[in-house]
Each structure stands twice: as structure tokens, then as C-alpha cells.
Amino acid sequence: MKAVVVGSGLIGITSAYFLANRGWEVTVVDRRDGPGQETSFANGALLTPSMPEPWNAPGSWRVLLRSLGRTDSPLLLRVRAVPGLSGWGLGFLRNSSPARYERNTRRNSALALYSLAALQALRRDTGIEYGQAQVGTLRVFREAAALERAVESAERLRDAGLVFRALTRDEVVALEPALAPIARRLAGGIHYPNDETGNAHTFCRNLAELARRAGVEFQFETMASEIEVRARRVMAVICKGKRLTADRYVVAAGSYTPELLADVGIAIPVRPVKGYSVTFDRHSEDPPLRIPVVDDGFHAVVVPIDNGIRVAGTAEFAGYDLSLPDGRIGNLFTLLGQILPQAEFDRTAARFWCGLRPMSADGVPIIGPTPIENLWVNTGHGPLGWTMAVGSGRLLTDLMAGESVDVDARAYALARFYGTP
């Protein structure tokens, strides 16, 4: 069997290994001129199945709306960005209900756990190295009530599988004691040991390198423009004027795939959502942190990586912008300096970015089928991309392959947008 793959992100690039070590065919298209450049290429290192929540919680419509016009604000609505939210805003609200939420959040923490566990066997079986860390992550809290219902999210998905330890103050401290200098300001916090991290980029890179080894043949600064149908099946994908053929397609293309799709007829319920990072390159055998710390009120991280540090956080409904205001990313240095307020980072060293993390409308994933017989998708995993993706490349190539798969694969049907549950 063949197959064309648009993507080469985290979940392109582990679409495609699966495929090709089920015995296919494969090749891989990307506009760029390497694997994971877009939203794979700096995002927040954090693989967390302990935060599968999605961002459309009870009364988020109202975070939305204060947030117009305030650059400050970790959630932030552009304006301009709003028509292109009106029909996935709307779905966006509808999930916000406490039923759906909570059987959203669910969905998400089966298929990231499943996905934590077939990284871990790829890692046993591979042996690929992508910076990798496995000391949890520690969540802080400002506000005693906050972190109380922290605690409550996380007992209720104990049966899930969940593990975390609730922490005092003292106990926070002495977990981090790099966060000693803002321990008054704090509440207390979560720890989940089982949460892992790793650079996303070079994780891509390397899954690249063994995906080639396996046979895949990647075609890098070559755009997929069109996808010719013919009778509800694909019948090649056309890049640069050429027609790629094969017996199945992929579309992983992130926060681009419902532009890709729409021109076939598919509607796919996914919009982008910017995120922006700062990384510092300390080179030091003595890392400012030694585990990586989320600040449930800034909504931020911070994480050791590559012998670095990396902030990253904010959520921007701004469309396809990828600049980067100063504004926007000088909240990331106060960010900073509120979790780690006597480091010192040289600002001139940094590394700014931004990308689009592609969200669907009930914050889910969707993967599986499309209405067209032989056109697959792999999208719509938000925040949650690095921690999902090799779960989901390995659903997705169970599903093609018409075998058995260890997670309800109904739960990211594209079918639930139209009437399934």
C-alpha cells in the first residue's frame, strides 16, 4: 500500500513512521525545508498528560470577551481574528458545557496517556534521543482556591490513571528550591512525576532520520496545493504542478488543514491558536531548574532544556499572524521574572517564536476517516500536540491498516462534528 503524507510536524512525521513499519509505502510532503518548522519547532517541550483539559472550560466565553484589547492578557482575542471564529466559536461555546467538558477532558487524558506509553516503547525500541527528561513537572499556585480545585480536576481522573501528589508550600520548595524566592506568593502545588519533556524539534528530526531508514521519502519545500478528487476518492495530491498518487492520504497539516480540505468539500472544525516561547541557551551543567514548572496563574512554563531554559505560554486568537509583537513577547520575560525573579538571562541571547497550534472546536484531536473514501486526517490537537503525537500516529495507522486499536477510536472521529456523539 501507498500513502502521501502533508505534514511533517510531530504528527506527520509519526503518521508516517507507523505506516512505514507496517510495511507501507510512504512519502511525505512539506513546505518547508525540514521536518517540524512550524508549530513542532519550539513549543513548551512539555508532554503532560496530567493537564488534559481542554480550553474551552465552564465560563471561558467570558475570559474571551475581557480579553479584548489587553496585550497583557495569557488568553488574548484579536479583533480581527473574530469572523474567522464564527462558526467554530460557536462550537467552541456549546463544548464549554460542564457535561461536554468534563467528557472531553477524558477523551484527551485516555489518548495522551496511551500516547505517553507509545513513546516510552518507541524510545526501548529505537533508542532515540530527543533531550529527554523524566522528573514530572510541578504545577504552582498563587490562590488557595485555585489549587483546591486543582486537586478536585485531578481526583477525578485517579480512575483514568492520573498520578500526582498534592504539595504544601514547604513541599514545593523543597522539590524546587529554585522557586524559594517567590514562596511566600504561593499557595502550593501538584506534582505529576509521570509527565515527561523533550525538544519537539529534534525529537522530529530524529523520528525523520528513521522514518527515511524505514523508507520514507520526504520532499521538503514542496507545497501541497490541491488535492484532486474524482468520484469521493483522492486521486493525487498536487505539488508544484506534479501529481503525487497513491492508495491512501494524510493530511496532518496542523492549523492549515481546513484550507487544505475546505476546496474538497470538508469541513474541518479546527482554527489557530498562537503560542509564543523564548528560549535562553545557558550551557551550564547547573540548570536554573531542575524540573520543569507550570504557573497555573500566569499560565505559563518554564522548562529546563537542553541545558537552557524555555518559557512558553499565552494563547492568541489572531488568525494566520505569525509576528511577533513586542508586547507579546515581553510578557513572556515578565513571566519570567515572576517565577524566577533572581536568574539572570541574557534578553540579547534569547530566541523568540510563535506558532499555531491547531484547535478544534470541542478541543479534542480528529483523527480517523473523511467523507472521501480514501482521505485521512490527523489534526486538531491544540496545546496537547507533543503530548498526543505519537499516540496519534499510531491510532491513525491502526485505523488504515483496519486493525484492532487500544483506545475508542470514535472519540476523534471527525463524525462526531456531524450528529455522532
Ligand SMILES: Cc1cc2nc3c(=O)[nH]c(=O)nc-3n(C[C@H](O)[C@H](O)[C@H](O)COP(=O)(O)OP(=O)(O)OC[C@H]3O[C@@H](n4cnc5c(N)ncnc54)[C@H](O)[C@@H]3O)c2cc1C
Second form
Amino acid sequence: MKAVVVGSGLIGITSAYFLANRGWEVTVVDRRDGPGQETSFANGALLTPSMPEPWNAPGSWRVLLRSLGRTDSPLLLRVRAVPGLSGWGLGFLRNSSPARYERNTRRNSALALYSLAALQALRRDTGIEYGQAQVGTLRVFREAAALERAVESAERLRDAGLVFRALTRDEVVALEPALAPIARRLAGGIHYPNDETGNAHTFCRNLAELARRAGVEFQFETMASEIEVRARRVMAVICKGKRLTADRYVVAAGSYTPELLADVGIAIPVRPVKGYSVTFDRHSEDPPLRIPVVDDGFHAVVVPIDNGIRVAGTAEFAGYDLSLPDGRIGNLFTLLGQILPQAEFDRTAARFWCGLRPMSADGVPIIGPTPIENLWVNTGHGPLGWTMAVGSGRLLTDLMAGESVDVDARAYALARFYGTP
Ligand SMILES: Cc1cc2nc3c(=O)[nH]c(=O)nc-3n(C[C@H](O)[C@H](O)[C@H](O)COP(=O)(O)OP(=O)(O)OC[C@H]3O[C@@H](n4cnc5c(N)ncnc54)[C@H](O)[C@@H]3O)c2cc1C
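Target state, the form predicted together with the ligand; input state, the form predicted on its own:
After this comes the whole thing, all chains and molecules, with the earlier chain placed first.
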């Protein structure tokens, strides 16, 4: 069997790797000059089955409306992005009812836990390295009510396999002494010992290399401009004016998946949600932080990565804009100062980045077949694409091979947006 995969981010590469390992002949096309150059490049580096909640929590629309035009807000809705969100936005709101939010949280939780186990198996099988660490994550809270809500939410996921420990302020500092200077501002925290970290871009590069050894052909600097369809079958993907043909086609083009599929009449309810990161390469034996810290109130993460530190966060509905405004970068420095006020970082050596999270209308990824017989999709992972990448690649390829799957595939099917609850 031959397959063409569009996209070499975390999701396209894992899909291609598992197809090749089943003996498929796979070609990956990507418009960039190497793997993982877009949203999978400098993300928050966290693998967190502990945080499967979609971003459209009950009441989140109020927070978004309050953010309109407030560029210092961690969550920002740009006025110019509103028209492009119309249909998708209604779906986003509809899915913020308590019942749907709970259901979607469970769906993400199942895939995230499955994915972490699949990543661990991949590590055992291949020895792949990507600066990984298994120290868990520490989520800290500035308000007692928020901590209480998070503990309740974690309790509800205990039966799904979530392991966690609620911590007092003193226990937070005992676990991560670097937080001592802000201890009196904290209400407490939660430690999720099974979460992991790793550099997503390094993973993309190294998994692409393993895929190449398994026979995958990568065509970089190759834009897929059109999908040619006849009688409800894909005949080819058009790249640089040439027809690339296969038996099956996978679109894993992140936030750009909807525009590619709209041309063949398939509506993919995914929109870009912009986020930023700044990385300080501090080659020191003594990193300022031992364990990744997620600050609930500031919607930010501070993560030790490759001997350095990365701060990532903020969510902005700004369409496909990839600019790096000073104000938003300043925001990240402010967040860092709120979490590690004592640490000194060389701002002149900081590397800034932004990416577009492919966010589905219900906050759950879209993995599986489309109404076009030989066309498959793997996208919509929003803020959890690294956490869910390996499991999503496995799930898609199990489905494409017609094999039994380890999770409830209907929960991630595109068909759920067309009538099935
Ligand atoms: C600030 C930030 C922090 C994050 N932190 C975390 C985290 O800590 N943990 C976590 O789990 N997730 C995190 N995420 C989310 C995660 O990074 C994404 O969900 C994930 O990278 C999406 O992967 P992807 O392969 O779908 O998309 P991408 O990585 O964007 O890959 C899509 C690829 O398709 C290519 N492409 C698009 N259109 C075409 C075309 N027409 N022709 C050819 N090629 C095309 C692009 O060049 C790109 O390489 C974060 C995201 C952001 C922005």
C-alpha cells in the first residue's frame, strides 16, 4: 500500500512512522525545509495527560469576551479574528456546557494516557532521544478556590488512571525549592508524577530519521496546493504542479488542514490559536528549575529544557497572524518574573517563537476517515499535540490498516461533528 502524508509536524511524522512500520510505502510532503518547523517547533515541551481539559470550560466565553482588545491578557480575542471564527465559535460555545466539557475531557484523557504509554513503548523499541525527562509536572495555584476545583477535577479522572498528589504551600517548595521566593503568594499545588517533558522539535527530527530508515521518503520545501478528487476518491495531491499519487492520503497539516480540505468540500472545524514561547539557552550544571511548573493563574508554563529554560503560554485568537509583537513577548517576561523572580536571564540571548495551535471546536482531536473514501485526517490537537502525538499516529494507522484499536475511535472521528453526539 502507498500513502502520501501532508505535514511533517508531530502528527504527520508519527503517522508516517507507524505506516512505514506496517510495511507501507510512504511519502511525506511539507512546505518547510525540515520536520517540525511550525507548531511543533518550540512548544511548551510538556507531555501532560494530567491536563486533558479542553479550553472551552463552562463560562470560558465570558473570559474571552473580557479579553477583547486587552493585549496584556494571557487569553486574548483579537477583534479582527472574530469573523473567521463564526461557525467554529458557535461549536466552541456549544461544547462548553458542563456535560460536553466533562465528556470531552474524558476523551482527551483516554487518548493522552494511551499516547504516553505508546511513547514509552517507542522509546523502549527504538531508543529515541529528545531531551526527555520523567519528573512529572508541578501545577501551582494562587487562589484556594482554583486549587480546590483542580483537585476535584483530578479526583474525577482518578478512575481513568490519573495519578496526582495535592500539595500544601510548604510541600510545593519542598518539591521545587526554586519557588521559595513566591511561596507566600501560593495557595498550594498539585504534583502529577507521571507527566513527562521533552523537546518536540528534536523528537520530530529524530523520529523523521527513524522513519527515513524505515523507508519513508520526505519531500521538503514542497507545498501541497490541491487535492485532486474524482468520483469521491482522491486521485493525487498536487505539489509544485506535479501529481503525487498513492492508495491512501493523510492530511496532518495542523492549523492549515481546513483550508486544504475545504477545496474538496470537507469542513474541518479547526481554527488557529496562537501561543508564544521564549527559550533561554543556559548551559549550566545547575538549572534554576528542576521540575516543570504550570502556573494556573497566569496560564503559563516554565520548563527546564536542554540545560535551559523555556516559558510558554498565552492563547490568542488572531487568525493566521505569525507576528511577534513586543507586547506579547513582554508578557512572557512578566510571567517568568512572577514564577521565578530571583532568577536572572540573559534577555539578549533569548529565542522567541510563536505557533498556531490547531484547535478543534470541541477541544478533542480529529483522527480517522473523511467522507472521501481514501482520504484520512489527523489534526485538531490544540494545546495537547505533543502529549497526544504518538497515540494519534498509532490510532490513525491502526484504523487505516483496518486493525482493532486500543481506544474508542468514534470519540475522535470527524463524523461526530455531523450529527453523532
Ligand atoms: C505556545 C505553544 C505551547 C504548546 N505547548 C504544548 C505542550 O507543552 N504540550 C503539548 O502537548 N502540546 C503543546 N502545544 C501544542 C502542540 O505544539 C501542537 O498541538 C502540535 O505541534 C500540532 O502538531 P501538528 O503536526 O498538527 O501541526 P504542525 O506542527 O503545525 O505541523 C503541520 C505541518 O504541515 C505543514 N503544512 C501545512 N500546510 C501544508 C501544505 N499545504 N503543504 C505542505 N505542508 C503543509 C507545515 O509546514 C507543518 O510542518 C503547544 C503549542 C503552542 C503554540
